[in-house]
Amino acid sequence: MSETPIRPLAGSASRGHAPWVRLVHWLIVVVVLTLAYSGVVILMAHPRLYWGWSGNDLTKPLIELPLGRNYRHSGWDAAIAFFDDPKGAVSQVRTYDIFNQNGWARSLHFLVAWLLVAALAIFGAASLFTGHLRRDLLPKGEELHAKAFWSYVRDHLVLRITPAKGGPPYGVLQKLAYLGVVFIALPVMVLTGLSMSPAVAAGWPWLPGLFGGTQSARTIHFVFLCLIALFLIVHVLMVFLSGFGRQMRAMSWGK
């Protein structure tokens, strides 16, 4: 095996993005940004994350997020015990006005999420039937060779980016990132999102059980949102560094 790092972006002619790839790409962009916006609004109403099956204002959170005026709220009347057991359930009445105007965000989030499911299904099926997955997304053996792989990593860490040609072949880090987002991160977001639905959890309790409970699914959902946001930041940065105009033309009208 050659010891010279493989650099397909510099040494191969681009085939361009297939029309269906461009269409699904922009659909996923719009859907993910809409879901992120509505999801943050939903989170602002209760910026506390838990682990397990239950969690509320009177439960110690795993993480409390600095979002909105509900963050580290205060102002409760005296606790009211439901039972004689001192360790039993209690209730308290709020003495402050919380932010809870997120009904529109929940409706939008749920509806747009089905567009994400459709986009992932289209991308997955088309990738298999057209050979896009095998030809363009799965890393080749020589790309995963330690010396070649770490050469790519070093180049990206110092922002030594080869000008892109507007389409495949992709670099090995691109391939791994795309595979991770499309076939791992986004499906996990869909499954954890379904796990938070009371109707789904009641009908299929095994689904939230896969993640350790409804509240655990909510926490994992947020963690993967952060990972996708990190991917988007790096992705946009790479677009700028590798030739913004060329990349946008290639992903829009295919020139």
Contents of the next structure:
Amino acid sequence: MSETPIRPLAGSASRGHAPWVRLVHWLIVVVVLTLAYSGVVILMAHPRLYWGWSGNDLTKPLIELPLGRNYRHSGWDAAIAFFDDPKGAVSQVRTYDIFNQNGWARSLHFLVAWLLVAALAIFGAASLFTGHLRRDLLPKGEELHAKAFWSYVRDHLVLRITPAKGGPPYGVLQKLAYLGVVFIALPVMVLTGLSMSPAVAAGWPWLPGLFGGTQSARTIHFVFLCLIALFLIVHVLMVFLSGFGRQMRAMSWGK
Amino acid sequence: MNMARNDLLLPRRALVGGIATLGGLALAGCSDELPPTYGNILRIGDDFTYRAQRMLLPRNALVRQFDHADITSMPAIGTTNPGNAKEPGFSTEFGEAYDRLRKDDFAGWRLEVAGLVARPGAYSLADLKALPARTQITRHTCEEGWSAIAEWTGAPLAALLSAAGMLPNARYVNFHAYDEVVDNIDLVDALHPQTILAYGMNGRDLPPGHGAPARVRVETQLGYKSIKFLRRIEVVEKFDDFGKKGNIQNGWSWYAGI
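Got the form predicted on its own; could you also share the form predicted in complex with its partner chain?
Okay, now the whole complex, with that chain kicking things off.
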């Protein structure tokens, strides 16, 4: 096996993070943490996920999340059939006083979601125009060659992490993770979030259609929350492993 | 002297006018008054979303209509019987009246139509049914996170407002219910073709739990805007947040098209 895995971080001096990168980074930190917090509060009002266009307590869920006191609550009156078929659709009066903090949580969620849209737009435009995207984020051809790539992955799996230089050039896994979060995961969150809006679904029905329905969009919204949380955990772990103080200084004050 | 002053002022006035025009463009369609925020940043965000959606979304686009086979079960939540003294929205004045009407199958029920209309009046269920009816199978989106698909039959609110002769200075439609709920929508939603006063659900009379004898269906907003147990409709020019009884002062977004 090769004893000289490619380590782009080793030995190359970093240019540090550009001021706009630092600004947008910390904006996204505040925004994503606030969205995650308010989002989980919203989810707690109805911790059940479905596939398709509709789903409620009286229909079969995809999964139920043991989240808060609304999980599998049993406060329901007897079912009344809507049609002659007793096995068909029913109405049931809810008698349980559910946990619901959606008044502030949803308004906070959307207020901050506007900031996320702004942050993504700034990052997208600036990374394109300054060359940050091409120079620092898109993997070079040789980085994606199987041998180099897997030896790089292996190094990470055994936590053989090169001390950080505080900024680009990034390793190939770093590049793919950042690209995935900024250009896939966060935009998917915005689009699945918009799909749940009744006014947006009226005006742009193709948007929830893209995700297989509004409840599917809600489920995908949750799956991507989990993926972003996973990224966050690994990202913070890597910051610690590669030199916490050095990395925090670089992302806050430049070099 | 005067002229000189005017000459000095004109460019500045033009500049101010220009900025105002730019601002107006950025927030297009917003000569309309916005709901009060009381300086609360969450309510400011709500108004921003309202403004942005009114600006970006096509206004009369129809929500998706489903097939009969798509109809699902539907929970009945919130007030499910305004005549029940144990329910939170109960008031002696309207709760007892509702109970009497219900016992008589709502034969004596009248929907009061008042405010900025040429012909204020009281509409019985038969009067509503005499208006052109619309039946639609649509998705009810509850703000809690669930949704249900049901068939709704009723009179388009636009048809009722037209029959009552809505006046040109009208801006909002206020709904008053037997469970003391009070809320309003703007004319974009009030005149939307799918905004109906529903008296039928899934081919039968609207059941008590879902707002008998009539509720409004605002298909372009969350379920909590589709006021149940209607008592009175009022067309107004000035936005009313209904103080302590309204959404805004209770910490909820007035606009729920979200």
